[in-house]
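Shown next as structure tokens: one chain only, the form predicted on its own.
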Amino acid sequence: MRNRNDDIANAMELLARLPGLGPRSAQRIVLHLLRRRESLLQPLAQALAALEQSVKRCGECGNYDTTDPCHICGDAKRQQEVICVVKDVADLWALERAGVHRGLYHVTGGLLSPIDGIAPDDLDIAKLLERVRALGVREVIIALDATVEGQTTAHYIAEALHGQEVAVSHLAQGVPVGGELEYLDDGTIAAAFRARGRMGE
């Protein structure tokens, strides 16, 4: 049977699974939260059951919204024939909040890395041409980390849209070698954003 501390070292166990949180931090929340009850732990237990319940995975873009497809996919109003390709969701987001593109998104769901046995097929290349050809898309942005695997699969989806009638687009200034989109603040987002240049060039 279990008792109260064994639900208090589950909770910890499972926080400390979240990124940037470990054992020590994971105590600290857990006991922030048992302090703060009626404020703080039961609204959030609530949300996150709600969370749980209510959103899902956007069967176009690859995005986290409570339709299906999701609020961005369902806009008449973006530029259905500009889609921004990100590495997950966190990018999306990113490039949202710093109101830079008008268009759609596609979420890879990764990057290509040999090393770490990650192939196309495992990533979401295939529903972007997809959609590329539905769509009738004339820019594709690809937006991924300035790292060898986000090189390596921005060449990979370059060349699987070569020879169709679309332009494909990269970040240009202001995103550093090594740098994640999610870390950057807004004005470097907004910057790479606008002096993105052709693929190849």
Given for the second form:
Number of protein chains: 2
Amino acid sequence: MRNRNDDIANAMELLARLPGLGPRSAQRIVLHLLRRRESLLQPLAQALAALEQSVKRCGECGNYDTTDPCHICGDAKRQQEVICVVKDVADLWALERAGVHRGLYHVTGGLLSPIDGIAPDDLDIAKLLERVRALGVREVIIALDATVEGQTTAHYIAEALHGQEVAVSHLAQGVPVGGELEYLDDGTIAAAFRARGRMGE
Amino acid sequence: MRNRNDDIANAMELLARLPGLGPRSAQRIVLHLLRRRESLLQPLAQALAALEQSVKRCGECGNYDTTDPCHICGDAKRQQEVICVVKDVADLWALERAGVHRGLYHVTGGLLSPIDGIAPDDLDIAKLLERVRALGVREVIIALDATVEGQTTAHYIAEALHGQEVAVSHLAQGVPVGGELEYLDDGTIAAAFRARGRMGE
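Rather than the form predicted on its own that you just supplied, could I have the structure of the form predicted together with another copy of the chain?
Now the full complex is given, and it begins with the chain already shown.
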């Protein structure tokens, strides 16, 4: 853009490449930052530099952390014999928020997808198998998306674990908490109907 | 959030304070950045640091630039005797994009608003008057929002310029280019009707 200096244009161009942002919102953000130089711009520049320098992938599970192994893999109080398989770190965080899993994780980094060129080798299943053996894992909980890719990947992982002395489980499908039947898709209603349980259990 | 390291949490918290973003989109952005460490995270951290260090307000007009006076005020080829008054730098950029104004600018930094505590002294009108005299300005074009605050501010500035040998003009109001009458508000239709011009002119 004419008459706009390079530092501004550069910051704007990079911000526009963030998910959910475009040229308009990037411009708004740059002006917002320039008006809050000390309270926001400077801390944010430093925070992103720190992020880049200190945060790495955990060599064990694929989580992001400042330490490798990450604080989950390094926490002796967590169950070493239960591994939960998730697609990415956002899903790992979602499970940690829910606070139901006390074991370890394996982050696949994606789902099998011939269209996107994601093949079994990309999911680091060898590392999962190695840890299952080394840690004496007794349960692998597959917590992948309830989509075609998620379920294909889940089946692939279950197959790969076949022959190990380990139980393989998956998340239950059904009506989401707070969900209204009227607005649910047929697949969810059918799954919830089939997997119905006795009242009071 | 539990089990998420400080550098990640800090970056996320700061990103969530940007306009249009919240905790969810900030989390998505952090993961997006960590996956594109060299192509996006590092350049963005550097770009924001450069923005903070090099970009300042122009002491003449209030524009943002790496130089003071800014490249517009310092451009001898621009008309020194026409000043366009805008609310903020986003509006200055919008006018530059339109490419219709060949003169200088005065950025008020806001609009008069008793509710938000923005008083005449906050708009740097003294500086505008000083430049009108020093540069021998013959026209001040007031390009403020067509809102109550914008028009109140426009009238205030016109009053302040009263007694100077300078023409004060404002942007025309009417149907926006590409606008369909059916979807325009009554005020715009009335303004366009009143300010109607002869066909072919």
